[in-house]
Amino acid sequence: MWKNVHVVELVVFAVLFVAVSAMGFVAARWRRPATMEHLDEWGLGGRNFGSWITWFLIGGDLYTAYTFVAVPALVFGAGALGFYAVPYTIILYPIFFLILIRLWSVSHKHRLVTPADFVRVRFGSPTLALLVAITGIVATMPYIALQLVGIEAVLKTIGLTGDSTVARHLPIIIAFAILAAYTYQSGLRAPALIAFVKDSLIYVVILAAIIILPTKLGGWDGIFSAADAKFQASANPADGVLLNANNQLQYISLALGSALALFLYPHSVTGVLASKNRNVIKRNMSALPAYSLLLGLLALLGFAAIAAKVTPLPGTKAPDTNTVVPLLFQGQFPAWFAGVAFAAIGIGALVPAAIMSIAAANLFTRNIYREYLNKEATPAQEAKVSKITSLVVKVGALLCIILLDPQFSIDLQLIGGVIILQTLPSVAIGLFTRWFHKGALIAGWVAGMAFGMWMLYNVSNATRDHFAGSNFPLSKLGFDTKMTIYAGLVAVVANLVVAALGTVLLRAFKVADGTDGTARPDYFVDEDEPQGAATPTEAAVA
């Protein structure tokens, strides 16, 4: 069924993958609670993770297998534009240093599990909470599918691919069946435990690559010269080793929009709410930029692949550039080390995929099942529904990979970023002000979503007329320019304008608003303040 399999790489990959999967099953006994039949335990790991666990968990959640293969692939194809991921992962931490601490406190106080839970309490609107929940689930599904794209790139490079559907997808179906099984059993403890191994492998692989590759490819001067020569010969006006007038606005808007979107994803919030206290979050928002250094080094592998004259494996309609990093390791390192690198990518897919499926399942359970289907649900029933929903979510992501063009799955993730940004006013801004009217926030969400979808519909490329990415050409708005802009940022501005104008109008007509179930002190509560306490101490506030 499979031909030309690289046996040594496959054996190393399989051994590490199986070992880590075993850790996933054992994780149910790690920091063992009295019962796993509660969302606080299954879905949030007991809300008791310290600084180190949280650092690995959030790092493993945000820096995914897809990041490992896609960022260098973008640098390989477009040059400097691919480095947008580096500044956005730097500027987001100061922004979210303030936001996530408040979210943790109010969630601790009111026993909230999801961002939609917060919106429900803050604005007293089940409808707005439902929109936030659906948005989170829809945006997360293609994100999970992208983790499969990362594993698939590795499996293709190893040789586990073929012309038939079974040959192409059987290994990835097996991998995700294992992932689904241990996530069902161990909940958030599984990715938290595995993240230690995943990140250790990635640090070792990247540091080795950055040290060894220049010695084989003529030094960094030779690597950059090879990349510059490639882009000088390209007819694409938007590529190059430096930014130019055509892609600078796209770079800036994409970096800012991606930074704002990243912690609105429900899986990012899940990692934060699993933290023990406010200081854990403060330490992590200060230390997580270490991953950005790793990301910058990782992006350079795209230029190294150009210097190494890597040719991507064939894709469905075009060369699959996601294979350039696996091919780079396969061509420049011994087979056993390439197997380690492939395992790092594969395991790097398991951690975020597990957290994302748990986060999506929690949204369904808390904000759809409990709100509309079973208002008297017990904690055990909630945990059961979440476990089953996490399986359904994984199956949906798997079907995306099997049934859709992989490139369209990647574009769907970019669309997901545009979608999740529309929850910014109600979730992120809602943590600081209750000025917006709940009806205006709903109207803003509708306007932002509609405008965003219109812009995405008008994004095309050589192989697709619509929904071909998130870089919206400003010429579509009547501007005489070749510049593009990140659609999500424009859409959320439209969202905010409608929400602000709507709030003024609804207040002028004295339309009834929802009840705010929170109080200002709730946003400063720490672990030593009992949940349900009236007011934290002044010391805690300080």
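Residue numbers count along the first chain shown, from 1. For clarity, every value in this text was computed on a predicted model and none was experimentally measured. C-alpha atoms forming the largest set that superposes within 1.5 Å between two forms make up the rigid core. What changes on going to the form predicted in complex with the partner chain:
Fitting the two forms on the rigid core leaves the C-alpha of Phe509 displaced by under 2 angstroms between the two forms. Thr35 shows a C-alpha shift below 2 Å between the two forms [criterion: core-superposed Cα displacement of 2 Å]. Thr481 shows a C-alpha shift of 2 Å or greater between the two forms [criterion: core-superposed Cα displacement of 2 Å].
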Given for the second form:
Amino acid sequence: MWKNVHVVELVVFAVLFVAVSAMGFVAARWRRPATMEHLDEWGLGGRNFGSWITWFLIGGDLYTAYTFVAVPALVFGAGALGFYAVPYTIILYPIFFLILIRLWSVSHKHRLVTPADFVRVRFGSPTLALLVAITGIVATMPYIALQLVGIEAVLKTIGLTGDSTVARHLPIIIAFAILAAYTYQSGLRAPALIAFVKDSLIYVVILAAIIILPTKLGGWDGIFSAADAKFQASANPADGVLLNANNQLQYISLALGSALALFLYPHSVTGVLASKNRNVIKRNMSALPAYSLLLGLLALLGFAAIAAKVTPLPGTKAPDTNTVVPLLFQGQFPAWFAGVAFAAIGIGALVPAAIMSIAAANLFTRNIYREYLNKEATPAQEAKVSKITSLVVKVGALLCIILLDPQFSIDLQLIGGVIILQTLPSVAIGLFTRWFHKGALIAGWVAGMAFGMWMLYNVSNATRDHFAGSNFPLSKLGFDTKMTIYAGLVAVVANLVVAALGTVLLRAFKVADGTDGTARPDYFVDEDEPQGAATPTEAAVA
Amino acid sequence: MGEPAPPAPDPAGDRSPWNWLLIIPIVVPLIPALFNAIEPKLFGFPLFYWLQLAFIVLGVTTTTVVYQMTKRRGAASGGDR
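Same protein, different state: after the form predicted alone, show the form predicted in complex with the partner chain.
Once more the chain from above appears, this time first in line as the rest of the complex follows.
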């Protein structure tokens, strides 16, 4: 069924993959709790991870396999614009530092597991919490699917591809079945343990690539001139080794919008809530940028691929640029080392995919199952429901890849970023102020969603009429300019305006607001301070 | 509803003037005028690339300073494993 398979690469890849999977199963015994039948254990690893584990876990969580193939692919295709990942991951941490620390404290105090739990207790509104939960689940699914796109880029390069559906998808189904099984058994402990291996591999591979590749490709000077020559020759006005007047706003709004979106994703919150105290989080905010350096260097491999004259493998319609980095390794390094690099990407997909499915499952359990289906759920029932939901979520992501064009998953992910941003007013701003009225937040969410979708629908390029990116042309809002801007950021501004006006109106008409179940000191508590009622929802309702 | 816990002993919460320092690494990387140029090059890297990579160091430095200045002393801090 598979011809032209690169055997050495495949063997190295498979051996490392299997070894890591075994670790995933053993992880259930690591720092073994009295019982796994509790969401704090299965879903948050016991809420007790120290600085090192948190560093690997959050690093493995935020810097996904997809990032590792897609960012260089973007740099390969568009040049400077693709480098937005660097400012994005720089401004991320100061923002995390200020916001997530408060979320950790209030979650510790009230035993919260998800961002929607927080909204529930803060605004006393199950409806608003439901909206936040659904937004999180919907935004996370295509993100998981993209991890599969990352693995597929590698498998394709190894040669595990073909015309039939089975030939193309069987390896990924096997990989995902293994992932689903050990996540089911070990919960968050599995990705936490695997992240050590994944990140060590990634660091070794990237450092080797950054040191060796320039010597083969005429130094960095040569690499940048090759890239410049390619972009000069291309017809696309938006590409180049520098930004131009029309895409600078896009660059910074995309960096800012992506940073604001990232900590709203449920899987980021899961990683943070699993750490044991405030200092662990703060310390990590200054240590995590080590990954940003890695990502920045990796992005430059997109230029190295231009200099090495890499031609991407064919995709369903256009060439699949996600194969650029795998092909670069295949062409420039011995087969065994390419195998190690591929394993790093493959395993790199498993860590975030596991955390994301756990986070989505927790949202379902806490904010849908417990809120609407079984109000008396015991911790054991919650853990059980989450475990099963994590399987469902993974099957859903798998179906996305098998049934839909991969391009469609990428589009969905783009939409995911825009919609998750619409939870900013209730989750992030809610951590600082209770000023907004719950009804106005719901109205703002609706407005932001609608406006965001409308903008994405109206983004076109040479080959596609709709949903062709997130770079919304300001001319469509009546501005006389060719500048584009990240649609998500504009949508969240609209959301905030509606929420603010709505709050003023609802207050003027004295419409009843929800009860705030939190108190100001809750946002500063640390590990040694007492935890409040185990059931925040009841506290808020009673 | 249940009465909230008595006020924490630290009424100032986590406010600290040091936090303002975090504005720098949020704002500086978002000013393309600072880095959108080829010259001066460094080790073959155009300014656009090496300066933005250097901003990572700026981010690390400021967050480290703020962490050191705002961390809770005496508590079972850090939690190295």
